[in-house]
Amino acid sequence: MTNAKFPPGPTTNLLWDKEANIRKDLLGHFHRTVRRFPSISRAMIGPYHYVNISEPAYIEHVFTHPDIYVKGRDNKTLRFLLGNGLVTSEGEFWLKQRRLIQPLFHKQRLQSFVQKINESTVTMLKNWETKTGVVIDMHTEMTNVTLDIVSQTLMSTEVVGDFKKISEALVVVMEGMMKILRLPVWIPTPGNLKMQKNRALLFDTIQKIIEDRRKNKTEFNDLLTMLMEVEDADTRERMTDEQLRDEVITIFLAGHETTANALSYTFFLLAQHAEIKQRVVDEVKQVVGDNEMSFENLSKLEYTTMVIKESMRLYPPVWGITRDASREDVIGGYRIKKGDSIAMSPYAVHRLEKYWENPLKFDPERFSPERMKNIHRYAWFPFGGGQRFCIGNNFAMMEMQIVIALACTQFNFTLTENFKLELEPLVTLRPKHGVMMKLERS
């Protein structure tokens, strides 16, 4: 055992302590905790200690730390909506799993998708036509159409009706998984029957997508066959309906549910700013012109990456992070006791003074390769990191470069008149009273 110190922090038992108040404004908490306490601090929350971290190196340390660093308490919570998927697994069975998965979000492999994102955005433009003018909820257009790309790229067009259903059930496990004072889910409160009627509907729904494949013999370019049809090297063995369902219903919520949030905070942001919109509007017309968008388009857009970018970092769908150390640590001289819970708010950190100059700014040129030279790579983290850094990144950012370079072409967007954003984190960081704008086209 290490003669190191604990970590500083607040005496008071943060689930009582009206000045942190946590069950009404954690966000709010994360935020205040990185500026009183630079670097790391420890609290208690209920009856455990949770160490909050906010150094780059020491986020570095954790995240490149497996073996002591593991999904912990938090993570069995977001195991019952995503069961066993890569998310959440561990060990041997995580690794077995990231090894299947990763050739599906090979850059080869995410080229066949872009038609299908691109056909998904035009409809969705098609529709904007008529909507000019009128008030709409960004936040409710960007999940229709990431449903709707994700339905298409994962398991084909026939199943959008199943999706908005699952779309719909996900919104309220994760409302009732957020809760700090809940009891097990086992115990048939009102709340905890609720989440458990949703999440067996969306257990139900992609189990039946999953067994209707099996018996199709019509051949489908898509995530679920790749998945159904992708073999361990050594044994041969293909994966069960079982790890099918959560590896479905991981992506779901991936490449559905935290794309639509990034998306509808880039809108809310463009809106604001008019001139950096039209440079997104220039870069498009230089790189793509009348042409379709294509996969090698997608890296030339170079400045609407740096939108895309500076918009996760002040609002990072995954807002928070954390692992249990599984054994003793030590870290920037203090000590961690196993069983700490380590929490990394990539939305405190992102938004800290220290790492950012004028954090509050929404300025996409931070992200040029000249100025992030000198920004340590875990002060900006929205993706994870180390061996669990997200499987489908790229698959992300592409689904984003399209919606916002195709959109941005076409419309202009204003946000209506005392419109105020305010922030919900659940499992993602939600607009919780959507992004309310007007469209006009451009």
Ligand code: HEM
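C-alpha atoms forming the largest set that superposes within 1.5 Å between two forms make up the rigid core. Residue numbers count along the first chain shown, from 1. Here the structure is a predicted model, which means the values were calculated and not measured. What changes on going to the form predicted in complex with the named molecule:
Relative to the superposed core, residue 214 undergoes a Cα shift of 2 Å or more between the two forms.
Core-superposed comparison between the two forms: the C-alpha position of residue 129 differs by less than 2 Å. Residue displacement note: residue 272 has its CA displaced by under 2 Å between the two forms (rigid core superposed).
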Contents of the next structure:
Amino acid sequence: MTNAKFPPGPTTNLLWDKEANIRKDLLGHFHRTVRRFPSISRAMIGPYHYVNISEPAYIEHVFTHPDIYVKGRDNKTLRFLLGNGLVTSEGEFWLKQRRLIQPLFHKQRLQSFVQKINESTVTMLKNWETKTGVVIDMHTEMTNVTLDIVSQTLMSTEVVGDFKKISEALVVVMEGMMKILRLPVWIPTPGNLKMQKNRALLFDTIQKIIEDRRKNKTEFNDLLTMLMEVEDADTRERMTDEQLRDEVITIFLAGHETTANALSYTFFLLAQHAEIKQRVVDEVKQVVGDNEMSFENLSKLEYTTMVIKESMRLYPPVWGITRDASREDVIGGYRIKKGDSIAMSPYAVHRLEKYWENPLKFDPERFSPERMKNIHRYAWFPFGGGQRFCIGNNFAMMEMQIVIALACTQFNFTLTENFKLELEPLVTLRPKHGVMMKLERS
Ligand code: HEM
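Starting from the form predicted alone, produce the coordinates for the form predicted in complex with the named molecule.
Below is the whole assembly, all chains and molecules, this chain first.
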């Protein structure tokens, strides 16, 4: 055991601390904590000890020591919904699966999906033609288009009703996970029962798609086919149906909700910054012209990419990432006890003056190559870090570039009068009452 002292922190139990107000204002609490205790702090929430880290070098330490910092309590609930897929699995099994699946998410492999992403986006934009002048919820629009994209690229299917229910089940699970003193998933609370029902539906639906695919001799260009074909380099083994099912469910759920949130916030910001939106339009027109969006064009959309990164700085779709310490450690001279939960919040760190000048300003130029040189690798971590870095980050960037580029060149966006963005920090950062705006043909 080390002689190091514990990190500083409040002495009250935050669950009952009125000032901390974590039940009603968790984001605000994180924001205040990283200001009051720069770098690192330790507090009790109910029966658990949480170490809140905001110093990029310490964040890097946690991400790059997976032997000490493992996925923790939250993972158990999530596993109920996602099975033993990439997000929730651990140890040797996770490593084997990650090695198998990683190559499928390589940029070059993804280029065959550009056309499918284009098609889903074009269909949405056609539908927008009928919606000009009326109030729409951009968050619903983005959820629908990202659901369609993931269904098409993963399984070559349209979004059927069941998938919508599955997406809703995810929200129920996320709400449940945010309860600090929650009941285990097997106890028949109304929330758990709904979750169990939707989960059964999800498992059956995906199982059936896999069974049908095994019988079907048609060639499909989708991730499911790729997942079915990948072989372990040593044993030449392929995934079992059960493994396939868990990975498909994981990619389906991890892949659409996060991206829908990121897109919604980007449109929210662009609606308030006409000059930035115009720069996006100018760039897209210059790079793409009258041609179809192609994979080669995407890397040339430099400003649009900066806009997306800046939007994810202010509104990171995954606003907090946790790990549990599996043994004693020392970070920055402070003691970390076995069993401590480590919380790292992209939302709080991305808004610290220490690392970001004028942090509340929407300023995509921060991500220009020259200015990026001065930013610590872990001062911006919307996709996490270390070996569990988001496997779908290239996919998400490609998807967001296409949706934003096409939508911005065809439409203008105005927030409805008096619209106020309210953030709901579940597992993902959701706009609580949507993003209400009017569309106009540009
Ligand atoms: C803007 C969109 C996205 C954001 C912000 C995001 C964020 C993240 C973060 C922060 C993690 C790490 C969680 C942790 O360390 O505990 C993660 C992991 C993961 N993401 Fe994403 N993600 C996005 C899109 C996607 C997409 C499109 C896919 C799939 C098509 C995907 C699939 C995954 C998977 C499978 C993991 C688990 C990786 C592993 O542990 O090996 N994500 N994501």
